[in-house]
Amino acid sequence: MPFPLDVPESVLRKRRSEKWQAYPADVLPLFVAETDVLLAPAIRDRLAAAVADGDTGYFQEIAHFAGVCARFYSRFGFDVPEESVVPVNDVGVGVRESLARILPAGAPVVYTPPVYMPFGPWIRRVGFSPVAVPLIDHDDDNPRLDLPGIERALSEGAKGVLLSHPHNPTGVLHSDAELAELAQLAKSYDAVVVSDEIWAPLTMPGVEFRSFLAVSETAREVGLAVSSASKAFNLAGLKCAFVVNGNPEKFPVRRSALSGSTGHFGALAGEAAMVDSVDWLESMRAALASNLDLMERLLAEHLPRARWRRPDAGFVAWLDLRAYPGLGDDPAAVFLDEGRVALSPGPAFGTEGKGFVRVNFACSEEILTEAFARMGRVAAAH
């Protein structure tokens, strides 16, 4: 079993986080985007020292942590200025506050389903109107942005584009050419692109991620990127993320307004992750790639009619189960009821997700193998 996805289920069952508490003990949880790992040693030791010292107060080292984030994010295609980084509570806060502080009231905002379930609600929560422009061929080998569709939405009044890059749930990296054209469209229509890049550190071995802000000067003129160590290092509960503001002179997203809600433990853990745990991250990427190889074999054995595309990044896979019509529009519901496997329902990502499920494969080989065996039995029964 590859490190660090070698944590026994008996240990995981003691956790009180959502993944291991949302369902009864007979359910295998492959849904919410938590990983079944122990903390990287540098993170564990840094948090343990803070607890031992009683260092449990408010987050203060804003400029220092911004510098940490800037140096880490500079690996993704451009030299990030420290002054452009704004620490925030989490990626959702960064996205919502960026939109709210930049766009005119009530403006339409484009998003690209099937996509991370909160995108539409995030847009509505800050008073804007979500405009769905679905990916082209999300169910094929080459998912891509519908750039003509996005241009139509911009020409009809949309003032923002909320991008998922790497894309959740398909795992695709949008190409530099797509992103550069998107940036040019945004500039032409005086729009803003906010790029959720939380999965950036988790590319598969041999795959290079480039931030939206790295593809052109124009992208930096019109864009902001939001990211975190939370997905890569399993730190979601510690509440810490950051915004990289491509155009601080134009976009009023300021540290003074947003950094107060950042978690102190999140910042301590984030620094230990981004500075001292890069080798651990390489092990994690290799383990995820190994699990993708395993999942390819498991699909061939248990769900041979399923279609999928190996993700370029992240630890979720988008499975097309429409060739099993007996599973209906929401196969996840059937797998949960009859197989006791919890997956993310495809329809939650948009109507394009009917007949799909999202699988979190950041788990042990044993759990993954048992989950697919159960799913195969359910599919065969239908």
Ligand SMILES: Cc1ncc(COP(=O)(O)O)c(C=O)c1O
Second form
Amino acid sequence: MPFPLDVPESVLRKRRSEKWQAYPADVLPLFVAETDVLLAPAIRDRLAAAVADGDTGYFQEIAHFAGVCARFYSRFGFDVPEESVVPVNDVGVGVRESLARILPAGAPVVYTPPVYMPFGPWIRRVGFSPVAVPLIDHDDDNPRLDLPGIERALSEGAKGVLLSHPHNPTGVLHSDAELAELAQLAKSYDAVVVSDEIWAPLTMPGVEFRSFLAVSETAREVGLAVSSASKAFNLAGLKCAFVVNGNPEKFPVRRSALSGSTGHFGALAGEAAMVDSVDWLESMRAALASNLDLMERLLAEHLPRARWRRPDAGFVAWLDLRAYPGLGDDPAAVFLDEGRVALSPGPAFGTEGKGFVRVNFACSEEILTEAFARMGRVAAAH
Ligand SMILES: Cc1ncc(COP(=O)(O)O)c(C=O)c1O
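Moving on from the form predicted on its own, kindly provide the form predicted in complex with this ligand as a structure.
Let us now look at the entire complex, which starts with that chain.
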């Protein structure tokens, strides 16, 4: 059982977070993007010391933490200036505030379904109108941005593009060539690109992530990236993320206005993660790759008609179950009802997701194996 995904279910069942509380105890939860790990030791010790000292007040060391983020993010293809980093409360806040502070009221904003389900609601929540430009071939080996479709939307008035890079749920990394062309398009139509890069640290071993901001000078002129240690180190509840503002002279996304609501515990944990837990991160990436190998075998055994591509990054897999028509448009509902396995429903990611499920495979081998055995029995019964 590869460390750190070797935590027994009896420990996990005590958790009060969404993954372990949303469903009754007979359900195996492979849905929301939390991971079944114990904290990296440096993070655990940092938080324990803060608890022991009663250090539970407001987040203060904004410039210091911005430097930590800048140094960590510089691994993704360019030298990140400390001044360009703006700590925020979470990635959703970073995305929404970036859009809200830059775009004119009511502007159309492009997003690329099937994609992380809050993207449309996030765009709407800050007063803009989402324009769906679906990925090309999300269901095949080579999902990619529909650049002509994005250009059409920009020529019709869209002023923003919200990317998921690495892309949730397909796990694809958009190529440098696609991103550089997107940057050119954004420049030509005076639009901004907000690149949600929350999954960046979790590439599969041997795969390198490059930020949208790393692909060209033009990308930095038109773009902002938003990321966090929260997915890689399972810190989502501690509320801490950061924006990298590619063009601080142009985009009014500033620490003074946005950093106050950053979680103090999130920043303490984030620093222990990004500075002191890089070896632990390597173990995590290796464990996820090992689980992918296991999943490949489990799929062949239990769901041999499923189609999927191995993600380049992250811990979710996008399974095409349309070859099991008996499972219907929303196979997750059937697996939950009849198999007591909770997955993310494909249709929640956009109409393109009918007949798909998203599996969170950041769990122990035992749980993954049992979940696929249950899903196989359900599929065979339909
Ligand atoms: C692409 C993407 N962005 C953002 C989030 C959530 O981030 P936060 O909780 O920091 O808003 C997730 C969570 O799974 C995600 O997949």
